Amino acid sequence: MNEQSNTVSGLGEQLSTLSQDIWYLAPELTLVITILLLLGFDLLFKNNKNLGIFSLAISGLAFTFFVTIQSFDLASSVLSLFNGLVVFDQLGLVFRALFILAALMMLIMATRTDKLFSDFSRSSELVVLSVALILGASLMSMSVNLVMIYISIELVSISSYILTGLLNGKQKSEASLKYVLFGGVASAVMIYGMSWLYGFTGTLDISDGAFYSGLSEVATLPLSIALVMTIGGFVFKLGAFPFHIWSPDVYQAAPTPIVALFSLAPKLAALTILIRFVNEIPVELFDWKLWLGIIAIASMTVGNFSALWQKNAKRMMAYSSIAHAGFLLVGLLAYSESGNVALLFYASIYLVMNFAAFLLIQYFEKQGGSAELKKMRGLGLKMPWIGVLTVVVMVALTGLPPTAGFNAKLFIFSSLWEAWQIEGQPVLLWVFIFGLLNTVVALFYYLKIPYYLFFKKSENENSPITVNKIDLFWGTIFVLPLLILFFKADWLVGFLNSINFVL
């Protein structure tokens, strides 16, 4: 009887703990409720669903963003939830807020394309999958358990595969199939590496002390193999070299708002996992700085030089995102308090830059019928305000003043230089040198779009173009933060400095 009562008591305590923990996942719960409401609305109504679907999605995401911001007061210290499956901290909340902003900006972009708007509103699948992707990214940013990391990555991956090929079109189907094949291989390699780590340590919780002590007893070669396989899966979601091959086809084939979401949420979610993962692995056990430094150099170089030869703006932005994956790793390599702030600042600015770029490309795509650069000839003279906004965004992506893109690169390279001076590790200096050189290379292809807009003659010079005032409004709203945060970078930096980076 005593054993039975103790078992019941223990089970009751566990259920009580779980019921308390679940309230810390309020943002994720609101995302789940949003998905259920969208599915229910889709089943109840047959026609004219566009307004209802978008209203539900935007309201649900806006409320989730509000709940996320309110949760900052509860995250003054790191809390382990659900017996070590996830953690609740300010670092995860910042990334979750960025994911939700990305989803809201994606929906705004979708409303500005007539065909895609009708595709979105015909049924709830596209919106539901987009919210599911954000849910998976949010869970990725919190996960410290190997199984939970794998499940959350797969939620993001499966949503991405379907979003790529859901709409009709041979090109979309081919890109989706390529995405699935590469993703399946990356996932298999990653989980095989995770199984080795579990065998070495006897725990799935990477924040558990047993994880470190178990790794410290493993020989260098098998430990390196296991960690390289595991990190390879994270690098695939980051879209960095050498797991970048899927990116150009997917970016070119998928609808532009979906591409903008792909370029941001999975990358930042994978970056969060990398931050948590390498935090538990001392360089003495495994020189992760060397490996990530090589990946950063290769990603920046391959991405930038490949982008030089592209004739499609979306494909060019795909290679740009590969290069930016390398720049994001620069902040991680610094591995210091200033490096963490620089990394979050760069991630925030990258969100604005990328969505602004894709929004403006979408406007030109709508006018010219495709994202080919030759279709953009002379459109800057016919759409002067949109053209000027495009110049600002391309300058920001390059990392030049007077845009916040300059501040972002200045901060991450300053933190990297500081880390090299302290540690003296050669790979940090090489990353610094290649990063600066690649910034110069990026200038040549980012300015190709303004060149076509203003210095190439239009194929139909006499055909007038009417620009919707709503397009001008949203274009300005998306670009304005890049100028404001150049002059007032301390607004964002001050907030980021207040974040507790204890993992």
Given for the second form:
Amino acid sequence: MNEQSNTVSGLGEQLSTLSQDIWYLAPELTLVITILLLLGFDLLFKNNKNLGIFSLAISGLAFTFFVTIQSFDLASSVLSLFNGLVVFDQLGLVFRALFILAALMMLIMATRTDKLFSDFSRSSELVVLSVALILGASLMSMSVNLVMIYISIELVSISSYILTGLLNGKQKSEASLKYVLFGGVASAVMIYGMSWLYGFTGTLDISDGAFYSGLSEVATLPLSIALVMTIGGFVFKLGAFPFHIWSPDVYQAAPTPIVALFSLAPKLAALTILIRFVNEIPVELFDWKLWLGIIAIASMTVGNFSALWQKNAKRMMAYSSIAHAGFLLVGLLAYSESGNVALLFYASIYLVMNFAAFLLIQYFEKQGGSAELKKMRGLGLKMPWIGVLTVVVMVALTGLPPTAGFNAKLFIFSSLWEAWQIEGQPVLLWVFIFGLLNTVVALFYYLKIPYYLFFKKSENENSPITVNKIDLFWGTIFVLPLLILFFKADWLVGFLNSINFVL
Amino acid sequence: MPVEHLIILGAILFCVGLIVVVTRKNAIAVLIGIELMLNAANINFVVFSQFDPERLQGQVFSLFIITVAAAEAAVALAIILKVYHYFKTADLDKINELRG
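Mind giving me the form predicted in complex with its partner chain, seeing as the form predicted on its own was just shown?
Full assembly next; the chain just shown is listed first.
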């Protein structure tokens, strides 16, 4: 009887901690409420839903962004919530703010084409699933428990599978089938690796000391197999070599705003999981820097060289995003305070330049009917301002001044150089050399788009194109941060420096 | 039953699943292979759960895996249905519009 009352009071205590902790997840709660409101709206109204769906989604996301910024002060010290399921810190909050910005930019992109606008607003599914993807990515960016990591990765994955194939089209259905089969295998391999990690340690909480000490007692071979399997699942979401095979097909077939979202949210979320996960691996037994270094070198090289031969701009951007996954891993390899700042800076710039690139590609797609490069011939002369913006974005993606892409690459490689000088691991030097060589390779294919725009003759000379004023406005707004942050990089760096990292 | 046998059962199940995924050309057969691999992980989790000081974590995890696998299978079957509508086949070798 006494024992029973003890458990009851224990339960009461747990429930009161849960009800306190839930308020730290206010951004996620607002996302869930947005999803519910969208679904309810979709059921209640029959016609003319476009305005309602977009205003609900945009106001919901804007409010979430506001709440995320508000909770920044709360996270001045790192908190462990829900008995160690998630961790609440400023690193996760920065990533969550980036995800919400990405979703907002995606919605803006979707309004710029009539067809996409009607696809997005015919029913609320595309918008709801995008918000669900952002919810999953937010949870990924703060989970430190294997169950939580698995559930949030699957939330992102399943939303992505449906988003790829929801609209009608032969290519879309094929891409989503390839995506779901690759994704299923990757998550099955990951979960089998996780089961071994659980067997070694007896705990699912990776931030628990028992996890680290449990792993330290295992022989190298079984530990390496289990860790390679688990990290393989994360690398699949990161879209890096060797789990990149699905991405060109998905990027080519899926609607452009959704591709832009895919190229950002799952990648950065997987990166945060990796940041938290490698922290708990005993380096003496498993040299994760070597493995991730090889993955980074391979992704950069494979991505850049495959992109050289592409004839479709969206497919080319898929290989570019594989290469960028490699560059993002460089920041992780540096694994220091300055490395993390560089990584966050790179992630923010990557958000801007990728969305700008996809927005401009979407404009050309609207004119030419598809994202084939040959359909873009001569369009730069007909739409001079859009053409100039494209040149800026492509220069930024290559990583040359005067764009913030240069600062991002500079920061990330200088932090890697520092790490190499301190630790002297040869793999870091190799990543450094390959990264610089790859930047040169990247120049050739990124500048192919401006080449087609300005130097190739278009088929029908005499048809002038009038560009919508609002299109020009959004194009400029998306590109402007790249130029501003080149000259005023210290604004963003100063803010990122104030973030407390726990390593 | 000794623990080793159960772990070996899980490993065999995982390998069979992986072989099915790699060798089969039918999308539904590949999906079955994925389910086998997930069940191998489930067996491992339940077996390892008895060494857990808190006893339950592994078993709860396997419940989550079963639920998510059901959701994933539903989505995958819906997608296969859609692919069949366009290609009139579920043979992965013949579904190859996207390449390059």
